[in-house]
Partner chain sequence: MVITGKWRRRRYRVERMLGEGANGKVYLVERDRRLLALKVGADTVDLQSEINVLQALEGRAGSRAEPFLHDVDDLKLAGGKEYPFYVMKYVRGTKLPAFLAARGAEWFPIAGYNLLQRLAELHESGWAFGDLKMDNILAAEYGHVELVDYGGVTAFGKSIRQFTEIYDRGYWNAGTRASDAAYDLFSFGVLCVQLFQEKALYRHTAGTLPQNRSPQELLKLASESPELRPFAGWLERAFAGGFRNAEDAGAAWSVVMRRIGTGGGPKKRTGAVPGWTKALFLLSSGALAAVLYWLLLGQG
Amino acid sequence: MKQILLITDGCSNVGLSPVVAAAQALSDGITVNVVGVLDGGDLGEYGAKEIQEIAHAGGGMSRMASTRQLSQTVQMMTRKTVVQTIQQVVQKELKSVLGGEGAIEELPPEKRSEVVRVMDELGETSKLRVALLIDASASMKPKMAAVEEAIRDLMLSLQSRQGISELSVFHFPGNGHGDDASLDLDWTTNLSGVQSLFPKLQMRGTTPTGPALLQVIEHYRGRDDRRRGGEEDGMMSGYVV
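Atomic structure of the above chain by itself (the form predicted alone):
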């Protein structure tokens, strides 16, 4: 399961629309989920609208959070989107077998309970890939301590899963002049080193959310190209309904 988890206050102002970029991610099989850390006023309302549109285009969820709620929101969204993705795969499998809508509710009770059990198991055991994309524009500076705490708690949550959780981390704008995003941590299952990245973040400049999303999509493509040739089994391959 491939996800981009974007943490931002919205209001992108450079380059391609992040809504268009999120749609591109979805077409590549990558779900885009967005956590908004918002201020009040008109700017906050504009940011909230953009955040909702990005998540909708990326097939994911959006949640708005204050700095105090951020840690809980990030963990909840990551877990919930895993469940949502599994439900979508199961429904697709059922539709191919049953025809019509292929809804779980259409199954006999004993089959329905078995499908629910499988879904619960897959939620804990499936491989999960999360590309974390952090808005490090100047407007996010007062919120970064809350973001750091949220990411620390997210790492603990991912480490508690039975399945493999793989992570990469980007921030935007990038470190170099004109860079849309910078890669801080390449794909790894060693989640303990994420916290060391935060002191290195330079909070500055504009908000190129769309170009940053495109860069993460390309990073996913590069990883998939390297792994091609050793195709992995599908999520439901070991289960028969």
Contents of the next structure:
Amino acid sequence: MKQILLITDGCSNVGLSPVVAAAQALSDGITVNVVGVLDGGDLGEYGAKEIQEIAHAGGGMSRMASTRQLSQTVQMMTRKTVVQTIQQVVQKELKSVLGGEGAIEELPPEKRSEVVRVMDELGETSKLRVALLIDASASMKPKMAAVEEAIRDLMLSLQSRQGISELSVFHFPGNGHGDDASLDLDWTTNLSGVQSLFPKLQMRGTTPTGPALLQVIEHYRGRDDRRRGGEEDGMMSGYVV
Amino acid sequence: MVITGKWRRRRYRVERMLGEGANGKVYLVERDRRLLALKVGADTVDLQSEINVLQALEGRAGSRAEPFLHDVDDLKLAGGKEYPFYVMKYVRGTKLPAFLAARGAEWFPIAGYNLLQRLAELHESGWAFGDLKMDNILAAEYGHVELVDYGGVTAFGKSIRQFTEIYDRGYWNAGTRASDAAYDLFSFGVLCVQLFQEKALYRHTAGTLPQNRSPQELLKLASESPELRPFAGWLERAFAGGFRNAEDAGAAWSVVMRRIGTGGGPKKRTGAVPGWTKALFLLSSGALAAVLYWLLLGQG
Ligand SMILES: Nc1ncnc2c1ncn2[C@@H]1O[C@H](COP(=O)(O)OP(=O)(O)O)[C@@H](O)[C@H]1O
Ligand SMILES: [Mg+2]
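Swap state to the form predicted together with its partner chain from the form predicted alone:
Every component of the complex follows; first up is the chain already shown.
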């Protein structure tokens, strides 16, 4: 299972539309979730609409959260998305076996039990990768401590799973001039050795959300290529409910 | 209002709402002149995995004498929208703070002991309760305690399915979110602190940087409460993951209870044991055999 979690507090303002980039992620099998962090202010009508559309195009969900609720929100979204991803696969299976919509609600309660047991098991044991994409534009500066805390908290939850869970972190705009995003931390299963996630961050003005998303998708692809394209982690390929 | 199950057609008359949480609403209902609790879920999959836990608990050997789970079905609203529900035993009681406010803090040790016993029953079957918090505990007459909301119950070794920040071991930088008995005992410890130091606890969580949250801070709050002071050693062990399971923890808890003389636990206050009970106890060992022998001979 692959997820991108975008944490932002405003609108994109350069490059490709992030909604288009999110749609591309989804067709690569990556679900995109978005958290709009607001403290006091708000994202504005346009910003709120954008994060909704990004999540919609990326097959994920969007939430607004204050810095105080950030850890909890991130944790909850990641978990819910795991459940939903599995639900979609199971739904397809049910549809081909039983016809109809394949919705679990169509089954009588006594039949649901076994299906949900299998779903819970998959949710706990499937391989999971989450790439965090952090908006580091100037307005995010006072929120970065909360963001780092939320990332560490997410790692703790992921580490408690039985399945392998990896996390990577990007921020945007990138460090170099014209870089859309920079990789802060490559795929890892552990953060305990990492002193600071964003040691010398220069918070700059533009918000290239779309191009940054593309870069994360590329990073996912690079990883998959390195594994010689074979042995796709397709979490339950061949699984029959 | 009457709820009729879509699949099994059982009818329940709704009396009133009992409570509401993040996953559903619970109503007091009546069927065949029996009061039951009916939980309507927001999400079918979430509710079903909770039901699966209840069924697994029901099925284990030597489990509860009376069934907890009574029915599982869906309900259909007039508008056509459907919701999953299950029906369970109606647990009478109030939340612990209200219970202690009404009966007095002297009921705290025994209520705590009883809560540890409820946890021990789960631990014995290889489950942690997970989301142990004030809302999910109901206390009644004589410090009787029951757990409600099995949505967080997690088999040992898996990641805790549902938790609430302030009771979470990970939140206090004191360990993982993988299910084990110690996870519940940590939450139990936070619960104790919350019972007697609620304001200080909230002030602390609001004003402390995440990396500075630690069990030591919880212990400091506990040491400022006269009710918790006798349990300081116990709490320290619970926060350090020093108990094997809730049974272990319960035994240590009852040692404290005896020391401070609140009775309860497996042994009663000696002063409260009437003379005839002692006589009966003496009789039961050896003496009983003699009495029986005498009776039988007498009959013969
Ligand atoms: N069996 C029951 N008997 C009496 N009250 C109950 C019962 N189950 C739940 N409640 C009440 O309803 C509230 C919400 O139920 P709960 O199962 O905790 O929902 P959620 O999973 O959404 O948190 C509980 O806090 C409790 O007060
Ligand atoms: Mg609850």
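The term rigid core refers to the maximal set of C-alpha atoms that superpose within 1.5 Å between the two forms. Since the model is a prediction, treat every value here as computed from it, not as a measurement. Positions refer to the first chain, counted from 1.
Exercise for review: Answer yes if the Cα of Arg117 shifts by 2 angstroms or more between the two forms on a rigid-core superposition, and no otherwise.
Suggested key: Moves: no, less than 2 Å.
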